[in-house]
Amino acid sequence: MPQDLLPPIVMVFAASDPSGGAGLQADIMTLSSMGCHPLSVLTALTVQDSAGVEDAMAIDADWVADQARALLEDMPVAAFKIGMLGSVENIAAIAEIISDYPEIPLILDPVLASGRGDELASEDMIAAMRELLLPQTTLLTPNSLEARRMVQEEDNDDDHPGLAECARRLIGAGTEFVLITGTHEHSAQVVNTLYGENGLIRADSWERLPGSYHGSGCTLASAIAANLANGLDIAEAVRDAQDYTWQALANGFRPGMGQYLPDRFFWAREPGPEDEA
């Protein structure tokens, strides 16, 4: 097949989630649903279900690097997406790899904790993300809690910046754009705000859905990566990915005793009687 007929290829660095709700599995489903071919680089193994994360084990950094290098020497990549990283060593290894591909857009979803609040990143890991990954990042996609934690000054417990100030600091640390999601804010609607070096680019409001969802952040970041790989500009990619993610959440399902899971293939389901009415 000619190169121009290949589906866009996106490389994902993420941890495995055996529940299929978040992590590498969520990335693969989202990218596939949006017409991309995903390449998966495993950064950590987890013990988790739909309720939360019980344990995590980082993959050796040399293995992470070898996975990525083998694929990058074989196939052309249109975008990078980074999720849970597992260790400071993995962050350093990935930062070194992506530095060889400065022209490829990088979407960084800073996975600092699970939806239940299980810690997934130490302060040393957050510092390494800021120092090594943010200067290479095209778009950072934190929720409001993650945005505040990433800019928190260690010795200043009274530092409680607003979201616009968080975005300003994160862009100052090197990322080109920041999309801060408002799921954790106490607002009637969920408001997601995209910032660039000159401030606010767009703000999108979405109906706040009932229930709690596992993997919404992974889905959104991967959907943006897919859109960028498909040639959309940043504002269009962000807007279209939000719509896709909201639809996936609105059609979500609860297969276990914990959170709802997004249905990333909602568009492929047969319409039910209620939909046809």
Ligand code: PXL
Second form
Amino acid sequence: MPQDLLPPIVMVFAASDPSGGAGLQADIMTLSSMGCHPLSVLTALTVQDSAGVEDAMAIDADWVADQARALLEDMPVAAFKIGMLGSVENIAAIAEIISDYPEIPLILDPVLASGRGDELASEDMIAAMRELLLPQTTLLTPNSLEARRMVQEEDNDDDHPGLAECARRLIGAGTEFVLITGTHEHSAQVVNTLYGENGLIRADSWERLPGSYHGSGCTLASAIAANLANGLDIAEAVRDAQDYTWQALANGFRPGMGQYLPDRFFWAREPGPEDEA
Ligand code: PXL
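Provide the structure of the form predicted in complex with the named molecule, given the form predicted alone shown above.
Below: every chain and molecule of the assembly, starting with the one above.
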């Protein structure tokens, strides 16, 4: 294959989800489905099923750094995507590495809890993300609960910022853009809103699907990373990635007793003409 026909390469920092619902596996499937080649830097192992996370073990930060450095010295990377981080030490190591590549767009999905509510990041990790990663982030993709948790003033129980104010504070803390997803809001439709330094850029409404899904946030953030790596601008990348994610969710399946998993390869399984007769 000639070099100019390389698929865009995206480096992912994420934790393994052996169920294939969320985490590194979700990122690999999404990026592959969208025509990118994923480089996977493992930050933590988890023990989980389709219902929730039982346990997690962070990978040693030197191992995280070595995985990334070896690849970055070998291959051209078009985008970084960061998911579950595992430890404060991992955050510091990754922050140092990406600071050597300021021109590469960075999508940060602040993974704070599983769908069931199992905690996946400590308060110290949230503080480290804010301090070390947000100033280097192109696009942050919190759900509304994560957005509120990332900006809530400590020791101030009266601080209840609206989502636009959360976005303003997150951009003040250093991210260039923020996409706040509305799955957890009590609205008839799911509204996802993209903000930049001048405020609202776009808001997209989606039919609320009935199931509970494992890995929807990882899928959306990876799809945006794939689109940026494929040359789309932020607003287009965000819109198209939502469309892709909605279809993956609408085609979701329930392999176990817990949540539905998105089908990131829904297009490969659509009925062919021979199935329609
Ligand atoms: O969906 C967020 C997420 C990310 N990464 C891993 C996870 C989860 C949620 O359970 O387990 C490894």
